[in-house]
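Read the single chain below, which is given as structure tokens and is the form predicted alone.
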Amino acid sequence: MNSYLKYFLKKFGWYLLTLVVAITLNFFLPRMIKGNPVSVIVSAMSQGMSDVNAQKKLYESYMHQFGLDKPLFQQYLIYFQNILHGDFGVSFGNYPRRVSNILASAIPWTLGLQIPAILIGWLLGNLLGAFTAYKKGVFDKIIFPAALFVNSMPFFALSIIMLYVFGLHLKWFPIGGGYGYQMIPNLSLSFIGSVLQHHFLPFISIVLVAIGGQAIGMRSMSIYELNSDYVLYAKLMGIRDSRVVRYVFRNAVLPQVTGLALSIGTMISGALITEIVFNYPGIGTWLFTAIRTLDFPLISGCTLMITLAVLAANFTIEIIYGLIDPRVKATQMEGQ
């Protein structure tokens, strides 16, 4: 078989694995949360209902409906077979809104917003720490410290200053949503303009802390190889300061293609955050309100969507770098 079939095979076997088991922590860990859902909605329903009878029906009825009054056991292998299917369920706290209906309309929104600031942080960002890295001097005394200075700063911290200062003070930008409260989504420019508008605070938000990160891990990683023996090899053979640089750089951003996946995780995290800073209508803020309602099919997907997309970040990453990193390339040839 052919060496990179093999590790193809290999890499896809063990995501696999991987992706069974984060759906089933998906589905353990919501349900460990102290609480039972159904009861909030019943009392939200019975105010003002003196029936006891009735309330405890009611109560009944909604845990039959949301599969609740099944062993947990059962409930995981029904909740596998949906999901293969695609189905989601039924949100708790939005009934009888389906989960995969708001996932529908949440992660446009989420990738609108973070896919395009994750890609300009980290070009953004090797670009800088490459330069820092070889021009040294002023440039590498000014810019590594203010790149430290931006990446040890949580988003949710970036988020809240920059919502502070250009939306609430100088009111340059909206504080909060997707677009204007009063409009209705259409092809419009003035809807656009909104969007672009409510957009553009978080995305300067992910993109500045996405900028620091990069450069600090590509300066570091140009220099390591501004300073190895090929370099210097290379030099005294008299071959062009351009050419040695372009393959010194090649080499420093192999670390930071598959950082470039990692960065997808953040997605998992500090990003969110910015999302629910913001109240951005993206994954993060459904995120947010489902846990604070114990709504467990919304938690499983909004988790398991984020589970996805670092998962097939990080295989696409490996699978790219199997082909152009040669250290991967030997290693396959050794194993044949």
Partner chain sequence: MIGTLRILIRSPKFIIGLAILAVVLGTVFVYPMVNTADPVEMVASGFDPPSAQYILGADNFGRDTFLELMYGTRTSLYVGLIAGVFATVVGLVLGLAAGYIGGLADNVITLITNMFIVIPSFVILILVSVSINSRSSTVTALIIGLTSWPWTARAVRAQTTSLRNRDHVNIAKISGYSTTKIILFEILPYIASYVVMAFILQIASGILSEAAISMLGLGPYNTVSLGIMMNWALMFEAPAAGAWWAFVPTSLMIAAISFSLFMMNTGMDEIFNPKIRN
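Positions refer to the first chain, counted from 1. The term rigid core refers to the maximal set of C-alpha atoms that superpose within 1.5 Å between the two forms. On a predicted model such as this, the values are computed, not experimentally measured, just so you know. First, how it differs from the form predicted together with its partner chain.
- In this overlay on the rigid core, V245 has a C-alpha that sits 2 Å or more away from its partner position between these two forms.
Just the form predicted alone so far, so send over the form predicted together with its partner chain.
Nothing else is written out below except the one chain.
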């Protein structure tokens, strides 16, 4: 068998198993709590109702509808089966809306915010990191602590400060939401303009923190490379500086790709809280609402989406990595 295919299948199997574990945790953990969402719906409906039997009937009919009257394990099997069909159940808090419907409305916002922000942050961070490593001296002494400090700041803290300074104080940017209130989504320039305008503050808060984190990593990777023998040798050979830098960058950036895969979970999580601060209509804001109402299906749906995104990102990176990095290729060969 082709060694790469074998590597691919092995990775795929492993990620599949991880996904199953994640789904299982997603189902069982939130169900350990005692709060009963059905009682909230029933109590809202039965305001002033004094016939106890009628209330009980209503309660039981909802318990049945949500499948909460079945044994937990059976509920789990049903849940699993439904997920395979892309069905995450009915939201408790937004009954009778389906979770998949809610997620579908939120995902474009989250992707549109996070993918560009994380990628741009990653790119700029790496350039900055390599640059400081190469320049050394005063430049390094200022940039490094600054990057480290920004990176020490939680995403949401930076978001709140940005919101306060640029949204409330200077009034340069809108303070929240995905687009202007008077807008109805359509493909006009004014709508896209409004989307971009609302996009900017949350976007820049995520980019800044990401730059900080990546710059630090890239800086030490680059220093490591700059100190290595081949650089010294190249210099002695009289190869031009810019060329050496390119080699160094290329070698140092490879581990940074893996670094991105591994840190993407943390980055996404942090960025989700940014959404809450800016009332951005993405997954993070929905997750917050779902937690407030103990909307299990929606909580599970959101966390599952996050997990899925992180797993997919990791898988993609590992697969591409297997193609390009000779060292990984070597380990594939070893296995034969």
